[in-house]
Every structure is written in C-alpha cells, then in structure tokens.
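A single chain, nothing else alongside it, follows as structure tokens in the form predicted on its own.
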Amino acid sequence: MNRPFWMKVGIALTLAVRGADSSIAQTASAHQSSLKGKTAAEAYQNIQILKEVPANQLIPAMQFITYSLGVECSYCHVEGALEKDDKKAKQKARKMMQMMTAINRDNFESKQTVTCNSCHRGSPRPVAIPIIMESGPKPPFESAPAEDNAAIEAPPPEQIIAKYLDTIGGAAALAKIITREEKGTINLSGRTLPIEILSKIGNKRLTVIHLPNGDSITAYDGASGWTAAPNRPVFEIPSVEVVSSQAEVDLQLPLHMKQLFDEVKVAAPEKVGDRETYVVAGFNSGEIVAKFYFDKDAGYLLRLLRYTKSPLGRNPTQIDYADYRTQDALKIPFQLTIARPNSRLIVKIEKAKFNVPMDDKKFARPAPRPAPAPPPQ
C-alpha cells in the first residue's frame, strides 16, 4: 500500500485486463510459460475446487469473485502466500462454489445460471431482507435476447447493422482502412495521462499509457494478448479474454459481425441515456457473448457490452462510444468509456490517423529481459 501513486497506476492499469492484485498477478506472471495445456491444479499449488479447469481460466474465475463480491484477492488470500488457507473467507468460498456447482447440477442441467453474483451483488455477505426503496429506479433487469425477431419491435439485425455503416460513412469507406492511429488522453481515479492506441486489421491493437516512471501496455495480435507495466514482468492475457477482446478491437467489426458470430439475434430495445436504442446480441454455441447498442435515430453504435467467459460466470466489460467526429470521410468515436465492475476509465481521442504503415512486430509480445550477470567473483 505504500508504493508510490504512479507505480499503483500502472499496475492497475494493467490488471483491469487480468483482473487480479497485485500478488495474485505475480504468481500468474511466474507460472505463465508453464499454464498452456495444464489444469489449474497442476499449475497452482493447493487447489481443492476448479481443480480440473484449464490453468489459464483460473485467474478470470478469481475475477468473477472479486466482481461478485465487491472485494480484492487479499479478501480471501494471504499476500505473498496464495497457496494458504489461514483465512476463514478462502475456505467459505470454497464451500459457496461447490454450493454453486450443486444447485446448478441439480436444477440447471449444469448451466451458469445460479452464480456467486446471484446472491452476493457486489457485497461480500448477501442481503437475506429485501430492502425499501428510498427514491430512484429500481436496476434493471438483464434483458433476454427474443428467440423469434418477430417477437419484438425492431428492425432485423442486419438492417440496424446496415444503417450504422451507412451513418458512419459506408462499407466502401470502411473497407479501405488497414490501420488507425489515435492519441488522446486517459483519465483514471481523477489523474489525466497520455495515451496511444494503434490497431490494424486481423484483430490487432496496442495501448500504450505513458507514465512518468515507464509505460503500462496491452496488447492483442490477433491470436493472443499481453500487458506490461513499468517495472513488472509481460503477462499473458488469458485466452477466454483474447476471444473476447475481438468485438472491441476488429477495426473493421460491423463488416465481420457474421465471421464473430455463429448468430446474431435483437434484444428487447433499452436506453443509454437518454437515447432510445436497437440492442443486437451476438451469440457463439448458444450463450450470447456480446450485445451492441444501436441508436435508433442516428444510427450510430453508442455501447458494447462484451462477456468473457470464466468457470463461475461471465466477466463483463462495457465501452461506451461518444463525440463521432468525421476523420477523412469516415465517422468515428473521439471518446470512449471503458468501464467494469471495479473500474471506470474515460478516453479522449485528441488526434486520428488512418492507414499509417504499422509492422506486425509492434503487437507482438516482447522477448523475455535476459538474466542480470553474476556479480564478479
């Protein structure tokens, strides 16, 4: 807790895609070349439930818990000792995952419809009394996609999608771009930084934060994904968050909606706002992995709300589009909203580049640093 601000604000930066502190991100770092093709429990020492999940889903499950319960890994996990179970909370969430498992097994048929955010909704002790409503709306309710289009008002997927190629300056217009550069500004916890965001067409983006002791870094090259921070190892993004990651960072998306998805299906119409919207969800072996919020007057795509899958539920993040401006005969968003359920980042595009050469080696993930010689004898 005593590290100095701008080294916190690396680290959090980079583990809003990890979703893990900082000792939870250490061990992962330390076992990551060692996670491919192994389950959690040949990877981590002390695992006694989720033992048989890939390694590389255990740190998105950790996620899960901290989002559902509104609490750090610290909550449950020694710092520096993960592999203990001297706390009270490790061993009762065990018990809850297997609860979990249970009722699931024995009334869902094995589906993640019962999960710790059902009963926990960000407090790490559920609320057994329902509570008074003072003033204000109650949250809504998640809304399901319509198995039949008919069944709600609003266009087929395909035209709403139609429209917002339209409204931003057409397929052709789109199709011609390769590359995109962007700087801008990021604002985190009051603080404003600089920031650079490349992406290319094949699913590549790098975002780079520059700080003043170094810069935190994520990056996707189409197949995998990495983050770094000023003095802390290269860690591997998960892949379940890489599949993810792909309605977010395909600069060409509404032009490949059909490769994304096995379906696409509306969802009953909600506001961002003020603003009345058309929803499209995309679907992939049944579950909807992503929802896009269309407005329905202008036509421009005001919300992405991506899910990544985990071995307790989905993780979700939402990015928030806003102030389309017209960058050489095509329309794109000059701030982004990037939030999740611990964290909250607003981005402002200052400048935009199209079709700037970039080498593929700019997303690829660094080499290993070579070890510091031996001291002189």
Contents of the next structure:
Amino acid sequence: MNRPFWMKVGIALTLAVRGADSSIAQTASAHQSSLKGKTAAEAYQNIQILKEVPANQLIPAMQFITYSLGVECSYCHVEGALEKDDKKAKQKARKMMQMMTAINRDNFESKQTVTCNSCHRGSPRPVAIPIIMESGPKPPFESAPAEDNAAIEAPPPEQIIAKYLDTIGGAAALAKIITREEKGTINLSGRTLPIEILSKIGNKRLTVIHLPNGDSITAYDGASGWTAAPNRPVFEIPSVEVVSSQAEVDLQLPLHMKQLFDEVKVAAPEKVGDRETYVVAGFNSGEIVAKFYFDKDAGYLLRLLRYTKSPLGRNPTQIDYADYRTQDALKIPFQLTIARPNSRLIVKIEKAKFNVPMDDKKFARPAPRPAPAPPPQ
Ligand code: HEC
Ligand code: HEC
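Switching from the form predicted on its own: structure of the form predicted in complex with heme C?
Entire complex below, previous chain first.
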C-alpha cells in the first residue's frame, strides 16, 4: 500500500494528494475519460447530495474537504471502493454538506459564505470554546476592515502593473517572447530531481519531472490539461483547475490582465515575508479569482494566489516568485515556491532560454493506450 514516492508525484502536482490516497485519487481520476458533460450522479456510483454538480468538479470538491478537515481521502473512503459508505465520517460528511447548504441559504443568499473550512479550519473536530492564549496577547480588532477602495492607500492597478512591466524589462520586450524553456531542479519529499518547464504563448505549459523510473508530466495545451506519470494512465486536469491556472501559465500575463479578468482592483496592502506589497485582485463574474502581490519599492511580482472553484468552496494555490535575474532583455524569477494547503514544492531554475522553437504537439495529450486485455478465464 505504501507506494514509492515517485508514483505519487504526478498527482501531487495537480491534486496535491498524498500517501495511500494517491491510489484512491488514481481510481477516482481513472473515471475521468467518461466525465465530459455529465453530472456527478451520472458519472459516479453513489452520489446523494452533489448530484447536480458537473462530474469534473467532484474531485475539486473532495480536495476542498481534505484541505478543510486536514485529513486524507482515506479518512472517509475505502481504498478501491470509493462508492462504499462503510466509514462513519463519509456519512457524517453528507449531513454536513446539507447543513452547510442550509446555513448559506437561510443566512447568506445561498452564496458560498460558510464552508467546511469556516468551522473546521484544518481539523476534523471543530473547537467550540475559545482557545486560551499561549503567549502574549494579540491586539484586538479595532475597527471593521475597509470594504471600499477609497480607504486603500495604493496607486491604481494599471500603475502597479505598468511599474512591474518596467521593472522586468518593458512591454515591448515581453511581447516578443513566444516561448520559454527552463531547466532546473525541484525539491520533492526531501529529494532533488531534475525538472524542465516549457512555456508557449496561448497558455501552453509542459512541466516534466525526471523520476528514477520515468517522467512525471503536468501539461496545459491552451484549452485543457492532463497529467501523466510512470505506471498509470493519463488523467485529465479538472476544467475548473485549467481555468484557474491561466494566471500562472500565461507567459505574457501583465499584458493580458484585461483578457483574463472582468475587473481588476487594488486590495489592502499586505506583507510577503518582510517585503511590503501592493495587492491587485482579479475578478470574474463579481468573484475574486486571483491576487497578485507586487513589491512596493522594487515592483516585482512576489506572489500569485489563485483560487479554483469547487461546489463546496475554493481551493487556493500560491506561487511565490524569487531570485529575479536578467535573461536576455527580461528579468524572470529563478525560484518558485508552489504551495497548497497540504503541500509545498520548491523549483530552482538553473538555465532559461527564450524563443526556442516549440511545436504545439509537445503540449497535446497523448492518445490513450488501449485498455489491457481481460485476464484469461
Ligand atoms: C470527510 C469525508 C470525505 C473525504 C475526506 C473525501 N471524501 Fe470523497 N466523498 C465523500 C462523500 C460524502 C461522498 C458522496 C457525496 C454525495 O453523496 O453527494 C464522496 C464521494 C466521492 C467519490 C464518488 C464515488 C462514487 O462512485 O460514488 C469519489 C470518486 C471521491 N469521493 C473521491 C475522493 C478523493 C479522491 C478524496 C481525497 C482527495 C476524497 N474523496 C476525500 C466524503 C469524503
Ligand atoms: C457550522 C460549522 C460546520 C460546518 C460548516 C461544517 N462542519 Fe463538519 N463538524 C462540525 C462540528 C461542530 C463537528 C463535530 C460534531 C461532533 O462533535 O459530533 C463536525 C464534524 C464533522 C465530521 C466528523 C468528524 C469526526 O470524525 O468526528 C465530518 C466528517 C465533517 N464534520 C465534515 C464536514 C464537511 C465535509 C463539511 C463541509 C461540507 C463540514 N463538515 C462543514 C461543524 C461544521
């Protein structure tokens, strides 16, 4: 049951699922070839609450639950038979989904205001009694946080983005970048492995990690995404994740803010590490979908926080950019820290090259392998 760590990697990158759960997630994702256009109830065997949600949003919802409760899939699921209701926690979770829907319906105009995480905050047992402090007192909240932009002291978003563009080399230099090839290392479960990242305009990105027994791949082809790893079939990346990843994948992001978001606004300034930043938030259909943190003085993008929609709440992914260096006419980050509620990966780039010829076919999903023949009777 304890698989070698490299079997977990492919999923770790996109779903961030660990341990025995990787095989659960594999069984779950194996369904995916048949998910298109179906509801969860049609695609899966035993759905009683999330019946009407699009089938490919079921796994993002499950991910949201594991993040909120700080548990793994196996807390509720029997390995190899995800449809079974043998575990009490799974039955309880159904009741909780109904309760959450009722709370939001009765109090918050059916918006996703209260979620599993509002109460659970990373633990299966919520704490009802206020916690006694361990060290010095925290300052109490003095006034309600500012809600409108008028109270936020920051330049308009266009100005913050223009400064960032200037800092990295200018809009004209960035507009000339068609492809980027990066090679370096990734730190996974304490091991350092070689990684290659190919990017092309049109939201194409191929990330290849060279494992001892083969390659682990995460790819976006501009419209959809897929992952592959040694000894398992190719999985489709849920479309909600593909949409959310655009802010991370777009090679010319600062030139495309208007295409990616209906609305771009400044949010309250925050600190990233010890740096003061201006925060620019991107909205679609009135909902915040990504936040960008720019160094107040130097102008660099230090952090991207993006949200992936799910039927129960939104899953966050955070990328910290550091070690900006000049490559040809542009400055790009040579260190990325990709973090989710249950994982943290550090990528160090050693070499980067722009405008290397790259065929679109490189990003395309490989044809499915024929199903193995049934064993002889
Ligand atoms: C806290 C409990 C809980 C955790 C943790 C959890 N699930 Fe679920 N899962 C459920 C419940 C409840 C359902 C049924 C939902 C319904 O009836 O609408 C379900 C249904 C499913 C189904 C559909 C199975 C079928 O055929 O009916 C899959 C697939 C699934 N979960 C995968 C996962 C994966 C992968 C993880 C880990 C990332 C996970 N779950 C973590 C509670 C959980
Ligand atoms: C309004 C607060 C609240 C929300 C929202 C909420 N829960 Fe809970 N949940 C609780 C409390 C309180 C308990 C503990 C109940 C008890 O002690 O019997 C609990 C217990 C559970 C348990 C049992 C844990 C165990 O093993 O003892 C599961 C599983 C669970 N919740 C899942 C969920 C899921 C999944 C969601 C989101 C769909 C959710 N909860 C949303 C308050 C909440």
